[in-house]
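The chain below stands alone and is given as structure tokens, in the form predicted on its own.
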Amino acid sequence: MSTSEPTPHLHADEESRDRAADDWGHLVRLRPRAVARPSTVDEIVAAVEHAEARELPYAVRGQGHSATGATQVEGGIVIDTSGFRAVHHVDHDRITVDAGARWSEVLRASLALGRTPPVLTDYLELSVGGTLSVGGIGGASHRHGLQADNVLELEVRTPDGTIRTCSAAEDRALFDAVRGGHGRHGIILRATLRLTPAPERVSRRLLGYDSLPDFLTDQRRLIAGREFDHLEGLAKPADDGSGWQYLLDVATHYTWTPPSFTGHGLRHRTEECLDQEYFEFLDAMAPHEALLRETGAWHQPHPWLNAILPDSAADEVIAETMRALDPADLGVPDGGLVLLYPFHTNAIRTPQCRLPDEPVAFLFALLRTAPADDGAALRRMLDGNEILRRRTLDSGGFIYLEP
């Protein structure tokens, strides 16, 4: 009796192949032979086995938010999991979803029961499998680690063709290899994520600084106190064009009574107070995305670099980079920005995520947007990124999102 392998439905039309040859970065174009769009585990496995049987390279794509072609493959099969997104089970302490589910869908499903994932990235339209494969950092990481630290169980298709369930208690080696493993040790098919009680509202303070040293010092003080549920920072051009201003974004969750904010002896120059619903706070990128899509900036090149700096080198590397950084080479009018905030390294327990050997590290992210048709401007941005990459590695840091 003979058996035959399942045959996946592959899309080889020009539009499908062109779309799969692009990503958020718009810097790399690797054109696949075909695209699979599975909606079940069996369909994902069929697509992988089809590629392996023909010795074709393949890449698994979630929302295509890579900046450097990580989910593209020349002449092979792209497995687009954006339709593989079911929410299977929600309980008071956990939620189980397909790897292609977006975090916005996870959040909506969990909030229906008054629960939330402890850590969310700034942009909620990323796939669960995508962020768990790289780590998933956000404004709550100084308290709760990465999204990959808040996984209870994974279902994984391993390179030897088996489907295995792994967790901290079962098949721990695979569990530790896959989280933050950039897909090298298997394809995440399904994830059970930790949930915690969700607040109703968020009390938020946006604190403005002219002085980078004061800004960094106050960030360190605040994460040491562990008082705030959310802590991030960013840099933007000064209003008078004289340099950079720094914005410290801190927030506390609450349900009934807004918390008081005493100032903590901080050295900020300006202060803005916001009170928001919890989902509105977490989905703050949504109106910015709509604007960038409207202006076309969403579809321009995004030469991003996310550096993880050791605390001991952060002041020097950040100051040198900001002194040399021209707002034009960030693409500020088109949405370019600098993210800059510290976190406790002992909050991160995902073995595959490389961190400096110090108690505190800083995320220093140059999130650039290049003009659509200006190769010289793009080259300057990439050259600037390479300088920061060298400084980061020389200081004992690492580049987030790079395996």
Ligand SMILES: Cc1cc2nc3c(=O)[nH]c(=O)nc-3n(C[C@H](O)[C@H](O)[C@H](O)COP(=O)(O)OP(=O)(O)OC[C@H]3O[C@@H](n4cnc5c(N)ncnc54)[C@H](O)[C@@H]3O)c2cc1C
Given for the second form:
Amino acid sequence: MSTSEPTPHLHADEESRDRAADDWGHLVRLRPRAVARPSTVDEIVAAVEHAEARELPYAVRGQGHSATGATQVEGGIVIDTSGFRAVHHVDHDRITVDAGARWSEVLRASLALGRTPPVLTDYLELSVGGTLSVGGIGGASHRHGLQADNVLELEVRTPDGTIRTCSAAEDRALFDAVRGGHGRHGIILRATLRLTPAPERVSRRLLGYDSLPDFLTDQRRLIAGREFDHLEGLAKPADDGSGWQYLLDVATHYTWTPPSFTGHGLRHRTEECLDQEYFEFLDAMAPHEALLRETGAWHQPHPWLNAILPDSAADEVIAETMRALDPADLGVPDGGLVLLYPFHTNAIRTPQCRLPDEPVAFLFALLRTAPADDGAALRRMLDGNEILRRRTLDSGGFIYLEP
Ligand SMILES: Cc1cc2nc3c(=O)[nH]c(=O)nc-3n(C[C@H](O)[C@H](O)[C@H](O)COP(=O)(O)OP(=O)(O)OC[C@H]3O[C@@H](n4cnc5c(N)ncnc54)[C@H](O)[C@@H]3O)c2cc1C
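Having seen the form predicted on its own, the form predicted together with the named molecule:
Shown next: the complete complex, the earlier chain at its head.
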């Protein structure tokens, strides 16, 4: 052990260790011996050096919203970066933040200058370090790729103990390894993120479909036209209990004049228009989070599976999965959701994020909520995920969020 090794402040109380042995999934439980809660680069380095000097494993935690134990480590040190969240600099085209900053904080700081990150996830309370480590996909990804594609520069503490700055122009190999690298190639300390002009408002259309083929055809058509700033979709149980309905969610940014929408040639059966303030639109998860916390679903197990399907296999795999899917096996109405939308694979340039070798791919995410204390229901959900996992891999797809 080096004599100059600084001593980090570690929390070894039961509550800290229990909290760090849990995550969004509530499926894996690995208990650390202690938790560090750094708020500066020096404190992060001290925690890592402390672990390395004792040959203890360590894991970095952002907001702990991964679902399969990625931020947990049995008998080691969890470095909880939720308090490492300063905004250092914000300008018209970039913002520099500590990796533990949440996207809601990035957005608030950038909106103060009329700027926005081009891609945001559906939930803004994820950390910058956490989503850059997995990719970060959202409704703008069909145009702007992942959040990891919109990084200008990173400061990284690498496993060899150095702190390096990397970007597309400097130390490119490290830059490409860390983005989407699930924390394996170093700890992201600071990120400089690209900003673009922010709109004041968003004009949104929710288009309802009874037919899955029509829904998928229209989604493909709309991303090809690149007409919308935001495009997502979801499946929900039909009101009359006769299977599934599909909702295409498209939006256009504007500041002065709401754009016109003809919907010409689209095959939707229902249409709802919403006009929202930009932040309210992006923060749409906030009221759902409050509700799910109230019902308790927020704290129940979340056996999620996020499939990335090649376009050529999407219709068949999705139709097959939806036919077999019972709303109860998703956790509806307590919090389950199917997310389903396409994106252009050439918009994504982060090498670590694996994609099908086709121009278009679909995110098909079974976001399940299992009932509390019902092992049989949880088992059924996990078995259902395994079927989709195998179908996805066999068809040339990948599983998002898994290293
Ligand atoms: C409600 C909800 C909504 C979501 N919506 C979306 C969405 O719209 N789009 C999307 O792409 N994903 C979404 N996700 C998934 C989410 O992006 C990932 O789970 C993400 O990793 C969570 O961020 P986090 O801050 O909680 O990271 P954590 O779970 O804390 O960490 C995730 C991984 O990153 C590593 N890591 C964290 N910080 C660092 C760092 N500073 N340096 C190096 N490695 C680090 C961790 O060790 C771990 O391997 C959602 C998740 C939830 C729970």
